[in-house]
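Read the single chain below, which is given as structure tokens and is the form predicted on its own.
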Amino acid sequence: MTLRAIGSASATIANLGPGFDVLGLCLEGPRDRVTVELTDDGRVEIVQIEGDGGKLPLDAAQNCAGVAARWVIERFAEPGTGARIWLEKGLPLGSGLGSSSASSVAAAVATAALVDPNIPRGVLLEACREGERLAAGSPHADNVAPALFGGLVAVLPGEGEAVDILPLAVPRDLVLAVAKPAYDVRTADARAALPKTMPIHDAVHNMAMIAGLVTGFATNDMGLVARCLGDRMSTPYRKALVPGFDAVVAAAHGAGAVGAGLAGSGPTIFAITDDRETARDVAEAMVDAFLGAGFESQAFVSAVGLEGATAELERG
């Protein structure tokens, strides 16, 4: 019988307002699923991709799931080991919800489950970051880290490209409303929108907001969270790429959200609430606001994904 592993990793929200390239939050869903089967021909092959509309490459060397799987195999598997990969996209592409990260993480944990289930998650993070390097041009960890570890995390820079991941407290009753309009924003375009230099008072503002936001989450002080979601580092420059942004954020506040902002590089907008009923109302208001700006959108409600990525073995 053939042994396969099914890896699953969820959508994430990077930045969370002021935490540019530092903070990342894992959601319960939607999720990408990657099925991996080891072979003895030394090849890493993507057999099939579902849910991408034919947009993603089947060439494993050009697909972040293939890159992450190969990283694990090259370092921990027997020489000559290969893999066959099936990718099921549950996340929309170009959404700012960490679509490429979810694929990388799901592939890494699935491959590790077959090669060596004792590989530490901190080591697997490097496989995931290599997938992100392919997708985004640099090995950012603010999406892959929360997808892998779950919960709310901060990415601490180390020497060179090394990073350390710091788990942060987050209220268990936190519920997010998330709305993705029917257009995409390329990560490269969102990066290009940022200025090369920034006024020092804006940098100081964001540092203060991060301190307050983390404290607000840790103490379940939603008033402090609301006060500290403000961002002067990326949102003022990127929101021009997101038609309807101001109206959608205003609608979220009007429906009872604690606060709202861009998910990663956008165009998805997230809103924070402290109960599911309010989150549903906020999601509906965000959809209506996008429609008022001339764009259809899809919205969902999610609690924080505390577990992170999972992998299960399957015999077939």
Contents of the next structure:
2 protein chains.
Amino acid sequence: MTLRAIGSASATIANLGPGFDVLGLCLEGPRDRVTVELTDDGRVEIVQIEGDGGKLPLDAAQNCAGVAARWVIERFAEPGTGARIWLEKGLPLGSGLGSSSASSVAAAVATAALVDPNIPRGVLLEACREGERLAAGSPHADNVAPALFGGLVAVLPGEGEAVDILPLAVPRDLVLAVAKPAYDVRTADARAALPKTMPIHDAVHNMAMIAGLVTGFATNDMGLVARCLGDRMSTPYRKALVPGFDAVVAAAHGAGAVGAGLAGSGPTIFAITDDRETARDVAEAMVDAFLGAGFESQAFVSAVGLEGATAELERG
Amino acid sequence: MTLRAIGSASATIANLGPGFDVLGLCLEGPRDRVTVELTDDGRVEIVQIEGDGGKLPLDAAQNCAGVAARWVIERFAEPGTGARIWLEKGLPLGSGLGSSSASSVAAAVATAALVDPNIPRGVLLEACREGERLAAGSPHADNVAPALFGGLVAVLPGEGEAVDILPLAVPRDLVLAVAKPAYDVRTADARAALPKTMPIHDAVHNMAMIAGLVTGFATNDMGLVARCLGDRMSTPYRKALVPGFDAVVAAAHGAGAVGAGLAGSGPTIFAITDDRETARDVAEAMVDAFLGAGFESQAFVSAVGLEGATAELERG
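Output the structure of the form predicted together with another copy of the chain; the preceding block shows the form predicted on its own.
All chains and molecules follow, beginning with the one already shown.
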């Protein structure tokens, strides 16, 4: 009889609307599942990865799930503890939906469930951010935090690299339509597309949009949300890396979406609706618009993932 | 028997914390009072100004109260209508507390009370913004909007120069301590101190602060408000024009304030408290700190002005 933990964490939309590096939203799915078994040989190893098309490294030190699991073990487990890890990718890679974050978070909560179920999620966040540092070059929290905590969150700066995660109110009946075109955008390229400075009046624009967006979500005012999804910080520079962007956003609006924008660093485009049927129509319209721009795409609809990451124990 | 209207509008704190050009807060006082009588000679004239030390122009075309009154008359009164205007300044000039805005707003609501009491406040906002354009060089709304509508507002950008005013929730029991040192800062100098661009990471900082501040006010979470008053957009550049700034902010914190910052373009410094007694202590500590820096100052405490501008009719 071996005790295993199965962690599950889902896709997330970072950089939501005007909220570059600040606002992140958790979806219900798709989800990555990470199964962890503890060992006493002090080694952390990735046994198997499914669903990645062979693209992810099995070397645990080079895999964000391995890094997050090791972080938890090094700080909270008995000396000599190791782990065997199975990773099932439900998220597409390079989509802008927080694929690496979902793996890091699922690995962290699964490992913690075996090592010490009382580790606060605020502490596990640091394990997940180390995974993110490996995958993206810096410990951005705007995918890992919503994947871990669920719902809509704001990442507030703390001392040095520390962050505080602020849960924000979001209507329960939002349904998102999400379309991923059949091309990738490397996070590094998306970062390189950004200027280092921006005009103050554009920053003022995004600040006003954030005030309105946060208020619109908290008061379930979809008209206000619709007016406050505009972004002048990253989208104007990154949409050049996402052929079809303007047509797909227009198609989403045309099909009844409250608003639409780039998910994370793209190329996936999200649209917000307040109704599952509309979300299906919007998803279809987005796929058609990508096709019109010359690209196949895959679309899905998802409610907001209010619960965040989960871990279950299994004996087998 | 002559019918007069007396408009009253109060001090406001624009650029609240991280909310440069976005967040404005209305105080209960001090207030400007503007008395208006309509005439049939087509002229708008300022009869008298009290409390300005002789500094404000009596030429109605050069006085923001005259400009706001004329805007209302030109659009809504019978042809040939004029106005006689008496202005009582309760606000200090050049303080950063929206002195010209209070005059514009008081004049607009008084004139409207005589011309057509049904003019929506959203329309009167445009009259007030014309006053602001005269006084400050551009039709910024972050003083006139809170003075007109009351409470805490966000200024959302619209088409061209248009703006939408979003009322935001704010706890009723906030009390502000406000200290104005005995020196002036010209709005033009304060604008000139700002760079035209800013690092993206500083803009991200302010966006996160706004998400937290709006949420903190809406949920009456003063701990969150305290963490989210930081500004990297204007304060770092403008505080050089406000000798004593750091000491006064530190003194406000030391005396129990939730937080403190520059009011508008300064030199007045505001502090937020949730209790009138604390606010009095904070005001005293701020005056002492200005004195320690070599400057006399005047301080007052005020609740949030939830009502905004008022107009009363009087026969005499």
